[in-house]
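The chain below stands alone, shown as structure tokens; this is the form predicted alone.
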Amino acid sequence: MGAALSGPQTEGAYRKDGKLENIWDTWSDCSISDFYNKVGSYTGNDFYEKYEEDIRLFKSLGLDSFRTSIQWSRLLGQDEKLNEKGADFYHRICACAKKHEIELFMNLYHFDMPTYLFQRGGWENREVVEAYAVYARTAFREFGKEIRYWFTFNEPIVEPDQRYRTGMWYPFIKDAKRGMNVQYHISLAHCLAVWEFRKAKEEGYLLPDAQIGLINCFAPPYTREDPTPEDLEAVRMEDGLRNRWWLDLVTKGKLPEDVLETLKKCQLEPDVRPGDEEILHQGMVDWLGFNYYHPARVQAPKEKTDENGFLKFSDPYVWPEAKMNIYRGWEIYPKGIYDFGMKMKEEYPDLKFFISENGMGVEHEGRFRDASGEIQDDYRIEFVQEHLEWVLKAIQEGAQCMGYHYWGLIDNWSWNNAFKNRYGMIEVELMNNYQRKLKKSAKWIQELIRLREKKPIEETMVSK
């Protein structure tokens, strides 16, 4: 049981100590009316300052692990080599994590490139997929004897997406093609960071048990009750280009060949180059970090190509029977859980997977405060009490699920919307020096773990 969270959503500091500026920093300066309240990048949730504080509450609440991730832009300098002060924060990190008994989890990339090198093209770029080994090749042998659990990527479907697809982030693009691109060669960068782990594994710069893995926000496709064999095609590729995608090049080093052949016949195939095959041969991980917001539910499209003439694979399905977090748009569905897990175990079963980010996000929490200036939020209490059950079912059932991480324990900056949506169990005031304050919920997570300690985890979830 163990918190999520991200260097570029927490730290803050943006340019403290020798960082350079990322894409979030850049967005921020162009244009900082798109952030929701004109609160971009800069601050985070002062994490950089709060550290110690924030691991020491991890810890009294009984968790037992926390993810976050380096900053590319703040470990390394414009010339690749190391920034000795970024350095330095991350070990302090470690150490703290280390003295309070909490293993920590490091992932290496969090949608934050470094600003040079995305106006160099960024993951249209080979050189940059170049760039991206060297920064994980730094990492691991700076790190390697702190940190026993690492990760390449969070989440690699949504830069594609949301920066080249559907262009809801900066730089605004457009374009199938470039975001098909930019999805092969983050895979690339995978693999490559995977090859040069074993290496430095090999070479004694790394933990002997240390383990490498890769995470993803993998969403259970459905469809209609009564589905067409178009509507069924929609599911094929929904599961095809956002799962098995991934799913296969951390399994099987390759990519589902479905797919590439339904790709090439719409003229939407990635540029493939001599010698490839070998480095996505080295993409097999560990194992695997499953994020779980919400389900995807799609259906055959009503027209051909999107807007912007590219042909369109699916068109979203709303569930009749759907019950939705309004604030965040999404669909609560925590059968989802249940079924990636069955997923897992029967197409994919000697890979072990944790669910690595599951958290509820709400709009203007300060509603429910209570006399004492206690925020109860039982609906994030519901919402975890209704996964967890499932996660317990789909172990049962035979599921190689490791644990849990809640997304994000300490209200964080989230992109765009920046504090829009509340995910934390843990408050923070922005208006009070980023003060740390308990909501309901994490009093509730504290007593469930305290109880898991003492009797079997299906008595605990019952009596909760």
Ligand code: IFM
Given for the second form:
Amino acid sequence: MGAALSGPQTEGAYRKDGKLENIWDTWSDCSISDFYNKVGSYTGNDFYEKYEEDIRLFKSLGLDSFRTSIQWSRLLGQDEKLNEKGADFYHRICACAKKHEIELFMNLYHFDMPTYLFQRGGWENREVVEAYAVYARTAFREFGKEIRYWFTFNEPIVEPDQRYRTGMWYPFIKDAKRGMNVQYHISLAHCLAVWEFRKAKEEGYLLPDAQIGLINCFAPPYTREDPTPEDLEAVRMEDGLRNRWWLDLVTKGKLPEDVLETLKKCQLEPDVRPGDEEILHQGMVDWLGFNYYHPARVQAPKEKTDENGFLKFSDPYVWPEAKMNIYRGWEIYPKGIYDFGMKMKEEYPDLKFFISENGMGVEHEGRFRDASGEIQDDYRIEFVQEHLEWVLKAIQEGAQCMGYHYWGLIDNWSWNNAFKNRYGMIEVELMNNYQRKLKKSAKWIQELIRLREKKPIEETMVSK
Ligand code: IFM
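Could you switch over to the form predicted in complex with the named molecule, since the one displayed so far is the form predicted alone?
Full assembly next; the chain just shown is listed first.
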């Protein structure tokens, strides 16, 4: 049981100690009104200053692990040399986690491209893929004896989607073809990093039991009842592009052929070059992180093509019985976690996984404060409890699920939504020097963990 965070959403200190500008700082600088309440990337939740307090808090709640990410823009300078002060910050985090006997999971990339590399084409440019491999190599060698659990990417599907296909995020591109290349290049970058990891291990830079993984938001796809063949085709491609793409890569070292064939037929195939096959083959991991918030409900597309003339694979399908998190616009469907667990058991039985993110973001949480000032977030307790019950069922039925990390245990900066939706079980008071304060759910999870140590998990989980 642990917590998930990321560097760019928590650290702040955006120009401190030699940190370079990243793509979020650039977007904040050029259009601050795009960010909720005009809160840009600059301060995170002050983790740079408060990491010791935060790690102590995790420990006091009984958590055994937490994830954050190294910011590429903090670790390396433009010359690709180590930024000593940046490295020192991450060494201090490692030492603090060790002191409090809490396992640190370290991710290398969380949507945070350094701006100078973005200006060279970002993930559209193969040189950036190579630069990422250099960055990963440097991180493995620098922190190899301090970190056991490594991850190459968090949600590698998100940047192709948000920056290049839907154009919701800076630089607001809507081009399915460019999006496919970005997705493909990120896949190659993942593989090169895994290769660097294996090499670093052979050369003795890593802990002997170090592991490497990938984390993605594998939203299980569903369609309408009584689907047409076209609806099923929409599910095949939704699953193919967003889930099987990564699952095949990390278990078989190749991309799903049916998906590549379909992409070829509609001129959306990525720019595959000689030698890529060998690179892809390096992509197999030791385990996987599954971020789960909502299912993907799709149906056959109404229009055949999008506004740029590229073939559309699906339209959203609104399930009439859907229960919504209205603040985030995401469906709450706890059973999806179990369905994914069963899919893993059937289709990728050798790969262990853990729930690497799951959580509920809610707006204006101040209205749920009681007389003592504590936020009574019973909705969050219900959300986590229901999801954990499905995790338990999946484990009981044979899924190799190793654990659960709650996303955003401490309120954090959520991209252009900034602090609009609060995810934390720990509140951050923005107007009071980012002070931390437990919400009701923090006490609930503390008690859950305490009981779990004493009783069989089944009894702990029964709703009272
Ligand atoms: O804040 C994000 C995180 O960066 C990736 N997963 C989803 C979270 C909530 O929106």
